[in-house]
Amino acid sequence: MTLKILNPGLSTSIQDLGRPGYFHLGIPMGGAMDRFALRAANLLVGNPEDAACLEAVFMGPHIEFQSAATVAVTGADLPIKVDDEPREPWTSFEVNAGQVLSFGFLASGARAYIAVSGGITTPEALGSRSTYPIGALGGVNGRPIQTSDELPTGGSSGPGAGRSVPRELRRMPGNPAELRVLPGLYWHRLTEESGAGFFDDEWKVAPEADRMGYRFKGGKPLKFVEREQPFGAGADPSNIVDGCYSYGSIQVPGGTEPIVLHRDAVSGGGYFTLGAIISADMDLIGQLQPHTAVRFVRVDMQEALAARSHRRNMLQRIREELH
């Protein structure tokens, strides 16, 4: 079975759970920006949770189905249509051969995940089908989808229509969005007043927000404890001698606009990082539109681990609901 792309939307790519194991070589894990939504979409159509789906950003694609399949769309609220007839989000539905799946205007969120029974079966690159355009890996010849592409799938008809994720398990950011932060290795570089201000201020998502990183504006510039810069760090106090970046690291070039490094980010560089967004909240960042209000919330390791456990339990409840 193949999916014929009539219109690719704004920026639609093939994503799965990524390619771990190559970060030390400078190749990021990549994969879905909202892993929770991708897993839920796959569960709805009877796929393994790591099957490849389509990740649509702000605007959905138009897709003609060559044979019948079960489909589910999770994540952002993009009104779903099959031959212009509406379908429910976070709920499985059937699409017959010759029918066209399309989408209306974005209502909330930023990224929708389109799962098709059998999964998308384009060739793997380093163990993943995820699109990483900078490295020309995965996707369709290393790029996002384009008009007239034909995407192969596993061909399964799936479990059929009517399977649904309960509303209380449809995880999306609030307003303002709260992103929990674990202060890190270079936190001591900030003055006490400046560190407190980072959490007191309200920030907004900047237009410069993509799969590599999300930039935030609107808070007060950060101030640094005075020191003699080490050799090789340069004059700017936000510079360090090159260090490693963990997934979710928050770098602040020049101390002005925090950048949260996301799925396709580099693995190291010369900016200090004040900490990292906890793993349980990284999915939420992928659903933030530009200009969305955000508050950063300080947590400790125990709170971060409890949040990860809560997210894991939510996924388990979805598995049990759809078993």
Second form
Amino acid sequence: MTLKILNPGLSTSIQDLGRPGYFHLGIPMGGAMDRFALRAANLLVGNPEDAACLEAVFMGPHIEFQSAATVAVTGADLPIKVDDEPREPWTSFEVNAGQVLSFGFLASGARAYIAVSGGITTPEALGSRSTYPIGALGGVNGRPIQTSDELPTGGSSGPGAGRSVPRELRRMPGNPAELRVLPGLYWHRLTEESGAGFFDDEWKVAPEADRMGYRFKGGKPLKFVEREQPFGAGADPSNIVDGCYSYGSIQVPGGTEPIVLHRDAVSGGGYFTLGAIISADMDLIGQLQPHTAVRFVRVDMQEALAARSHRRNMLQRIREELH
Amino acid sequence: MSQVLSPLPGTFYKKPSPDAAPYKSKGDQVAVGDTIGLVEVMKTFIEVKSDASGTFREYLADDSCPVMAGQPIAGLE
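Switch from the form predicted alone to the form predicted in complex with the partner chain and give that structure.
Every component of the complex follows; first up is the chain already shown.
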């Protein structure tokens, strides 16, 4: 069974849960920006949670099905159509051979996950089908999908229509979006007033935000505690001697525009990182459109772990619901 | 009368470059597939094309300003 791409959308890519284990070699984990939505989409169509799906950002693709399949679309509210008939989001539906799946204008969120029963079965690279275009790994020959691509799938007809994720378990950011932050190793580099200002200010998602990093604008420039820069660090106070970056860490080059490193980020460099977005909120970032208002909320480790546990429980409830 | 809608969210531009003239001016003929403006998102500029033909009336979105997916950016008659 294959999916024929009639129109790829903007930058629609094949993603699964990524390729952890190579970040120390500079190869990012990759995988879905909203892992919760990808897992839910796979559960709806009876796939293993880590099966490969399509991640459509801001615009949907047009796909012709060459045989029947169960399909589900989760994440962003991108109105779903099968041969121009509407379908419900976060709910499984059937597509017959010869029918075309397409999408209307994005209503909210940023990334929709399209799961097909049997999963997309393009070749794995380093244990994952996730597309990492800069490294030409995964996806279709290392790139996002293009017109005329024919994507192979596992071919099962799946569990059929009508399986649905209850509304209260469809996790999406609010407006303004609240992103919880655990201050990190370099927090001491900020003056007390400037650190407080980071959390008081309202920020907006910059249009250049992508799978590597989400950039934010509009808050006050940060002020640093004066020091003599150590040997090996650049002259700007936002520079450090090169160090490792973690998934979710927040760097602020020049102290002006925070950048949250996301799934396709670099693994190290010479900018201080004031802390990290907690793991439970990284999925929410994947659903932020440009110009969305955002507040950063300070939490401690206990709150971060409680949030992680809460998110896990939501996922477990979806598994039980769709069992 | 018809409208050209932005297919995606981002920052809208009426001109191909800062020093250039806008893509269309009042009274210009517009054919299906003509570029009306640009939307910048994820370090990429995407051309917004008209899916209708007619006579260009006006831009409905401001240059260098945020637009949403589905927002009208130009009116034709």
